[in-house]
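One chain follows as structure tokens, the form predicted in complex with its partner chain.
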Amino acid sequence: MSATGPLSDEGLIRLLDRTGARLEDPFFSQYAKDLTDDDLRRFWREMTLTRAFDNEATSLQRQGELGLWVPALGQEAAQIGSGNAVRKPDFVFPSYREHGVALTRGIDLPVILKMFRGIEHGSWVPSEHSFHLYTLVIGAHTLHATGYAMAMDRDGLVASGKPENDGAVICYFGDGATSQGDVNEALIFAAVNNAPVVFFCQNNQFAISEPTTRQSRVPLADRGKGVGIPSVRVDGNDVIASYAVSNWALQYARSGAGPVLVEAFTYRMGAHTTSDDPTRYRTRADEAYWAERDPIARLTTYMENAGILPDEYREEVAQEAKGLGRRTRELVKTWPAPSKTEMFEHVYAEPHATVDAERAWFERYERSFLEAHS
């Protein structure tokens, strides 16, 4: 692939090459040097579980158990690498494809499916996981992330003098999102307010069917130059580099130095969603090219060569993945349909006459209806 502009792989930070050989980077290597073999095994485990879950969700959708599914296939390294750089005082704003990040935040993955089964719009308590709900309106959450970061700053969680107490926000979005006014405003508000926020753009090369060339004629990381915030392009299929760059970026933001833009260059190996048909807009050759760059395979090769991926561990994780799949399958079917009146709940925090009246009417109506038919 000798693509140029936003699809070129020029200037990507890389710590594992595509054959799984370890590389050095004069600046970023130090931000991965704390990684132990156990850490790498954890990365490998999390990437493997994410993919197993993802595939299970896709088949559940095919079986009619979910209305839709949004696979993260191929983006596991970008997500697990960056997610592992997040620590206690930080806060994460995902878009809607960050199942890998969700796992690193301690979300029980099957719970994500409630929204795709149509039970509710969000199924975890964000403050419990420092992980906001998914946002489907492209780019809207980047402003929430920026405001949240401004508030962290005010709350003394940045450059407090005790680095271990400091926090920052990391906000995920896609290549397509970079065209939205909101995302650009978020970059501007963050820059002007020196907000501690890492903008983490997963350039998976497509906004549904549109290649990134429809959003930009330069690498997306350049957007940072426009507003004066540092930006980095990282190989998003390299979990170690994704970790290192995110680790640096979060430290930078926590230290009070301001926002950072990270572009993780990756590839969406699956369909945009289960409703999508990628054969309409990309070639098998393209897909094959990227299959060779599968982020899990790359890490596996490296760890095998380094002798840090023992068979027992692989087997253990394989079992865990199988178990997760099984549990997901079973769990989904046990969820009761929400009660009808739930649609009136939480519209407002305080009573609202219109909601109350409509709810009362609905309950009367339902009762009369039941009575008539009983």
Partner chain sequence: MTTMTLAGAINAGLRAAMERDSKVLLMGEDIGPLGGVFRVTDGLWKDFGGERVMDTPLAESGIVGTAIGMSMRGYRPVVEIQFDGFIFPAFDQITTSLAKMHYRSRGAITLPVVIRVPFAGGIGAVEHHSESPEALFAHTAGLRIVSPATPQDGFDMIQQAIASPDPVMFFEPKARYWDKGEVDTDRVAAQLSSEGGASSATDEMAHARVAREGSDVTIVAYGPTVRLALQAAALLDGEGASVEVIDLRTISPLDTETVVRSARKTGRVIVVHEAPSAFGTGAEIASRVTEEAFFHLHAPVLRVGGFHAPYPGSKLEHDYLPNLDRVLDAVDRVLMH
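All values reported here derive from a predicted model rather than from experimental measurement. Here the rigid core means the biggest group of C-alpha atoms that line up within 1.5 Å when the two forms are laid on top of each other. Residue numbers count along the first chain shown, from 1. First, how it differs from the form predicted alone.
- For Glu350, the Cα coordinates differ by 2 angstroms or more between the two forms after the core has been superposed.
- In a rigid-core overlay of the protein, Arg359 has its C-alpha displaced by at least 2 Å between the two forms.
For comparison with the form predicted in complex with its partner chain, please write out the form predicted alone.
FYI, this one's just the chain on its own, none of its partners or other molecules.
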């Protein structure tokens, strides 16, 4: 599935066009045929809630309640579509922008903000949600995901003869991460070890301010071809296609066939983070062009035309979104600053002499200020 360049939409798998009209694909349509009207309403609800939470988190950062926020505005379809293809035996390795995927895995979204408030890093238990903690080091987690997938294979959790028990790993990263050596190493390790991992690249077209055209002369999906990994480009603003491609890719990995690279071609409608000013490196014309391809608006139009988005459901979700925003605000403002000594907790699973000595030194250091003023 080729294209002429890294920003071309040639070769994209698409099951909804930008006007909300349903399309067919000779291969991938079969991987969306199980979707019901209820499924589509769930997709729409989850995309709407993700955006509402995202906007609330941005506001909280602007009010000084968060140190930083990483918006996912415009990337809801890629996340909700792929996240709904994940099932219990699978395991998700996110980067730091996968708020929609977190929602599909049952994580209460406000707890994510503990990390961005600087009071906690492990705000959820990965094993309970099959969803790893967020990773701030760009690209490093692709190696972790590959190792986890190799372990699943060696533990007999892949191609076991009981497909309902088989699992795979899905690992999320952005276009900028593809320029990191760790990602290249992960692709090679996964390929030669036939690891059951789906590398899901959300190409939102900017690595902070660096456009994809400055990172690659070919579509990012072609990186997989260089190491023998099947690669697919999907319209990341099409939630149905994102689901179908991810559904196929995960089934492929679970079957023992090996890794897959998916490039979800989307657009970051907001800033890279709240410390970024996107007006310095992109035009209003570009933003207007992609606003017409808003993933939520696309699904809304399709569902309206199909008569499967009743007004009462829209109002119910709107109220739920308002409630989520209100609860998020209230929770964040009740979180106290942790004790400084908490930095020494959970560094190792067992007591560690060096950490204990560092804690003792720090406690003496803190007491010295009190004694100096007593």
